[in-house]
Amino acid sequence: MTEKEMKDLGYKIIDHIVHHRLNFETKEVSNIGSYASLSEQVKKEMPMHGENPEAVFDELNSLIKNNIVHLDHPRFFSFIPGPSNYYSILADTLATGYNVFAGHWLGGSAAAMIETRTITWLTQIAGYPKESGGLFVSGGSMANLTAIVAARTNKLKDDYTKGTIYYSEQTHSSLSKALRVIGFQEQNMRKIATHENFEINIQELERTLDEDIKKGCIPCCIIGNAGTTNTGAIDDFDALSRISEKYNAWFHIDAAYGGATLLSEAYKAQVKGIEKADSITLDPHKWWFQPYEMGCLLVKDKKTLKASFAVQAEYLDDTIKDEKEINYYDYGVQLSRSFRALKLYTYFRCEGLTKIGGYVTQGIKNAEFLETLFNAKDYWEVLSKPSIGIISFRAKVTAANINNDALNAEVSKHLSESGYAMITTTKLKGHLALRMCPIHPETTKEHLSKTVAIMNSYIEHKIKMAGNKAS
């Protein structure tokens, strides 16, 4: 390509980009492609020579936008948004355009530099030591496996097989996941029932323990959450820290969705005591609103990750220089990574953290203030307090003939065929229920009165029509 034709391909990318943030207000979002229509959109025929650039790179803007889910919408509040920002796109087109390594100092010195800085930033942010560090991954997901791992070597050495692993029954399907790929099976796995308030259950945490030890088990790691996905939900990490330590396990807070609240001033105080666990998930690409991907893990001693992680080869001599320089391979799975880091330094720099804790406490204010349009209707029951920026609730209707989980799973739907919002369903209590999380920096309350006013019409009607078959 000639240089005119790279820049004329790449500014007319931009302005694609460009537009699309601006104009949120016009979009719908939720467009769901079925497997018939883009079985025929999606080209067939291996490409044996090439096209006209321009012309594939239009049918792709048009493929791609009319047939995807705008996690970066403000009024998508299902699952956890990823709102994304304009400055860590750049970053990441800088980042692929120069095509960096990030596996070590030799192949990438200022991207291991970058990194390390943001994560002593991140560290300083949790309140750990100056002997912390971590790294970043695609997502929570890995960040927990790389956590388990870290533990496993630290507490169990070679012999995991009674090595046994305990978590609520709210945590993340992340970890199980992960378990079941570093090789625990099930019976090395305890979920722990949860109170009302979906926190983990201390005392029936501490009876399982006690019942392990005698059975020959050996307490491995313990984990925590810190704002589960369905509720929010914070787990006592005080009690969390003295039972791991009693029981000389690893302790490991999965914050991929609410270690971002350390960031807001007004709620910060709810995540106190993370900094008391040895290993924390963070996912920037949730609430720090960070591109996908990006996951990071904090430990407290950088050490247990090298000693997790680190092989020799002789083709990588050559990287091992100054003991100063990381080579991050030594610090998780991949060799081979991305400059993932390059975004959040790049946004921190450029939005500052006092404004970014300012988003994150204008989320959390947003669910709050959705529980008082939910409490001004009596068919709407509110099944846990808002925290850090989840409500979860339900359309409690007392009909005769309505059936309350048909129901609610009516109201997701409608919503979301609206094109307006977008709101998913999950299940607590034994019954149906929705959940919203609107965390993004630009959803107002316009937006979610709106949102609520869509359901409650829908709902409303469907009360009259029950009604109507009754008489």
Ligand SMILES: Cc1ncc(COP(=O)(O)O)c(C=O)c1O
Given for the second form:
Amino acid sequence: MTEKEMKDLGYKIIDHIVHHRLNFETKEVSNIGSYASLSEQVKKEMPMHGENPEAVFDELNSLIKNNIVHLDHPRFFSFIPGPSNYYSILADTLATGYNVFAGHWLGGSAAAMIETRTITWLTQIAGYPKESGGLFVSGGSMANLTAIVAARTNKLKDDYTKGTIYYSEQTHSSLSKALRVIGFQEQNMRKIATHENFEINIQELERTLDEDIKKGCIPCCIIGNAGTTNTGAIDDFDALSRISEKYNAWFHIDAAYGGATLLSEAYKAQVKGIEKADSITLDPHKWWFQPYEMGCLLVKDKKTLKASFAVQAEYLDDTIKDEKEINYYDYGVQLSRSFRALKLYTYFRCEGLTKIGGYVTQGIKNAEFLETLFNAKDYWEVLSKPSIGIISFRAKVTAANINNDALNAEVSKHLSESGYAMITTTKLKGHLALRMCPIHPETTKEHLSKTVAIMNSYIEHKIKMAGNKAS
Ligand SMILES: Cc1ncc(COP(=O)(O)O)c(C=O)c1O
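Now that you have shown the form predicted alone, what about the form predicted together with this ligand?
And the full complex, kicking off with our chain again.
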């Protein structure tokens, strides 16, 4: 391509991105393409000959924007949103533009230094000591996997068969998946019951540990949650830390969702004690507004990561020089790694931690505001009080011909089809439930009120049709 062609195409793409980021208000949140339609639209024939790049990019821009759920939309309240931010989008573009290799110091020295500096900031934010460290990975799932590999090496050495892992039944599925990936069997995974408020039941945990030890099991790792995905529940870190010490188990905290709260002056006390963990999963592509993919694992003692992952290879000998010049391939699974750190480092510097913490505080207040809206109607039941930005609830109507599980599923579907907002369902206390996670910095009270108003009208219409009363 000529310089002009390269620039013209590049500026056009920037125009698309800027337009996207500035026009959420008029955009529908969800556009889910059908398989039949997308199968027709996405070119089938193998591209043996190059096409006009501008036409290819135009086609792809339309295809993507017309068949997407905007997880970065201020009215996307499902799962955990990914609001992203423009500074990091540009930083990611810069990193890709230089094709930075962030696997070792030799390949990307500035990248390694920026990753190290950003990780140091995060350890300070988490209240970790000087000898702590960590690395950036693809997301929370990979951070959790990396943590349990470290736990396994540290506590079990080479015999994994008797090692048992403990976590609440509300723990994210990525942990069970990671345990399976690294070779733990179902019989070694202990899912501990939770209290009414979805926090791990500490007595139940200790009882299970005692029984296991009698059977000859070796406690390997105890996992706590700083903000469960379903309800934002936060486990008792003081108790988990005490128990981990007593049973000589590694203590990991999955703070993929709630770790962001560390930046909120008003709410950071809710995750106090997080620094007691041997490792912490953070997931900046959630509530620290990073574009995908951006997860992070912090460890209290960075030597534990190297002990778990470093493998000698003669063709990498030239990359080993000064101890200080960190080679991130020794700290995790990947050798070739993209320069993820740049986007978070850039965002922290351009936006500043104080302002980012303010956005997190606002997200938490948004969920609290929603509770007042649900309390105003007697057909809503709040199933879990707002906890660091997540509220779960369900419509509960007494009418012979209304099935409440089906009604809640319909409410979610109706809202999504309206295009105005999106919430998805989960299951809590044996019921189909709705949940909202309103953490986008541009979400307003009007967005929240209108979203609830759409759901209210639907339910009231259903009640009227059923000719019966709400409970
Ligand atoms: C608490 C928690 N842990 C882990 C994960 C997995 O993170 P990721 O999707 O970034 O792999 C999630 C995802 O929502 C989560 O909410």
